[in-house]
Amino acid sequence: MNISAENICAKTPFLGMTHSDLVDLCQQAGVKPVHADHLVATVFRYYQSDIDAISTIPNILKTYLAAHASMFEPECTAAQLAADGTRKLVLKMADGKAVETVLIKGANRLTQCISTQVGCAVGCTFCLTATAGLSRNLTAAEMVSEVWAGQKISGGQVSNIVLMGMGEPLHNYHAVAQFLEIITDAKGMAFSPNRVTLSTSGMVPAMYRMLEDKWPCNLAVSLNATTDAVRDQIIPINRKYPIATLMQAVRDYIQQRGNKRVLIEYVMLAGVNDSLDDAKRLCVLLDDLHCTINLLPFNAYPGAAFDRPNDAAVSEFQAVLVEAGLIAIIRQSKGRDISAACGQLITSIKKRNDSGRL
């Protein structure tokens, strides 16, 4: 984002600004570069969202930001805590619009699942937060607001980051861009790059524009069925890139990020794309490609058209893979008990927003 005279006067968003962003601010301002240093240590890596109060910068350029940037800070409007440790924050972005954003503890992380935007477009059939559709794009802001929350929260405990909340991240290419920016420069949030995860459903063409545009992040791609048939039904966008076409993608990703190793989501709908043939037609698809598969047992919900496997048939689907020589993990849902786990965001949201109640 370039700062201009012209789009300072509308307030841009704070947390939206980059380090260079920063550096263009203060030179407009009349002040020294490095303050923008200063900036970004205190806000971006002490989440101070009082300027006023940040004492290594001068008056000048405080009275400058008061005029020309806005500082904003989501409203947690609610939290929950799950028995297992991970817990759900409820944010509340300016135009009363809401999204879910979740801590999930590991041995010696604190990974933060981030929402990309207010519903999703792709209407996944298994996913919960498909029957919302989407209200609109989050800004790179507000999704910086998001991990500013969390990390607010945590006292600063967040060390990864994944983009596997609310949203299609290649729906919203540009701001996502953004984001990835501001919370990978050094001298911003300084999230390492390979700490930080984005997942998608399939949308090809925005796989090769992020790989061009070199995106500071690793690649998860949620799979989900090993035939056309079977998923054209459950993620309608293979419809219009079909299976072939999407792992061609992934194989170019993987051979030109330096056979950099890709996330493979796969989850596992009873009786769908759990069975013995499926498992080795997976083993077929993955055979060349230097990726990582995680199994993910569906999350049932009321109302759900899918059931969850039972815990055999995930096992004996998983010994296939590697006996394969393919590293397959069966990955343990979080937060289910707060409706926290993947695929399970949004109904709460939905009813809020739908009844003008936050």
Ligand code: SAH
Contents of the next structure:
Amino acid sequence: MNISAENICAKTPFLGMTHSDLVDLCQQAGVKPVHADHLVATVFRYYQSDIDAISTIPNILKTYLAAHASMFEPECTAAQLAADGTRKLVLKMADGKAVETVLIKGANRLTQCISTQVGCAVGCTFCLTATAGLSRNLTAAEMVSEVWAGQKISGGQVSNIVLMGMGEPLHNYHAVAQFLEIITDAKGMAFSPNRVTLSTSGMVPAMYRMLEDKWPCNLAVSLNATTDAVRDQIIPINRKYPIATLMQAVRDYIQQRGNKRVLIEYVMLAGVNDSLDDAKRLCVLLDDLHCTINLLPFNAYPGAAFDRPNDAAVSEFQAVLVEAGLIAIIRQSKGRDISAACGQLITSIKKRNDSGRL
Ligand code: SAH
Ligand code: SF4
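Form predicted on its own done; form predicted together with S-adenosyl-L-homocysteine now:
Let's see the whole complex now, leading with the same chain.
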């Protein structure tokens, strides 16, 4: 395809096209819809960006694509490797915005953490991404290009996707829906929906909407506090959707998805939400809930207003949950030495005041 910087905006980004978009495009080009299958299989499964080199599609379709679609691949401006094998990629999008994505090695999996926005508007007081504010939403094509870059650098080893990078995915509803459709297309990237997890800070109406729209992914919820007084302070959206409303949405979600297990994330902030009383309240909130709890000891960064609890406090907190019959795992975030851990992704930092807040 003939790709030039000027015509990218005028053309539809190929990586943001779903299977049915490609079927439409084949019809517009006057070729059989089956060629959409060839395109999906070659481009999305084998990461072939040179459309001219695809032998299974007719020339008329190649010409049509060259005129109507752009194949933009972001430039990888930095690729850092942490001591534990975690890799962070910084991708430069067409407008120059930098987006971070992280590849995390597990025992028998490679998980890629995807950013859904440049920055974030939610403003959680413990999260470095929040300090940049929201710059803009990412398009579906840009999110797919993150996976593309991850697969290229890992030799196609990415097995799991988590939408836990920069941004609140449910604030970018339409593009995320399109992204999920593309990456779980069985003829293309073919990620199993069981291996894709979306994390939200608690956008209750959008949680019901994703349920209605049957999104092909698991749900993770960043609960992070056991009282509204604390949650109001650390996750401002709690004032709109308080804990009781959020937990009802989680219960409805589990029930309507046939008892599907939900992941509850709990960032542990020393002296804020890590007491044994918090642990006991968490047991009550999560009683009989089909969930796994990820305890995330706070990942610090320069200027942060919070501290990481010590290991003993984290273990004691976990023990209370386990004794109550809950499944609670301590997640030691990987890649901390290259600022690739949860809440450490950022593109630019606005100045904080003395309290560490914006
Ligand atoms: N916006 C979504 C997803 C991105 S944040 C959300 O908030 O759920 C992914 C996870 O990182 C969330 O659970 C969030 O609470 C957690 N997190 C943010 N900053 C953190 C930090 N500094 N240390 C540990 N976890 C953090
Ligand atoms: Fe946004 Fe999630 Fe960070 Fe909160 S924790 S500011 S929702 S990215």
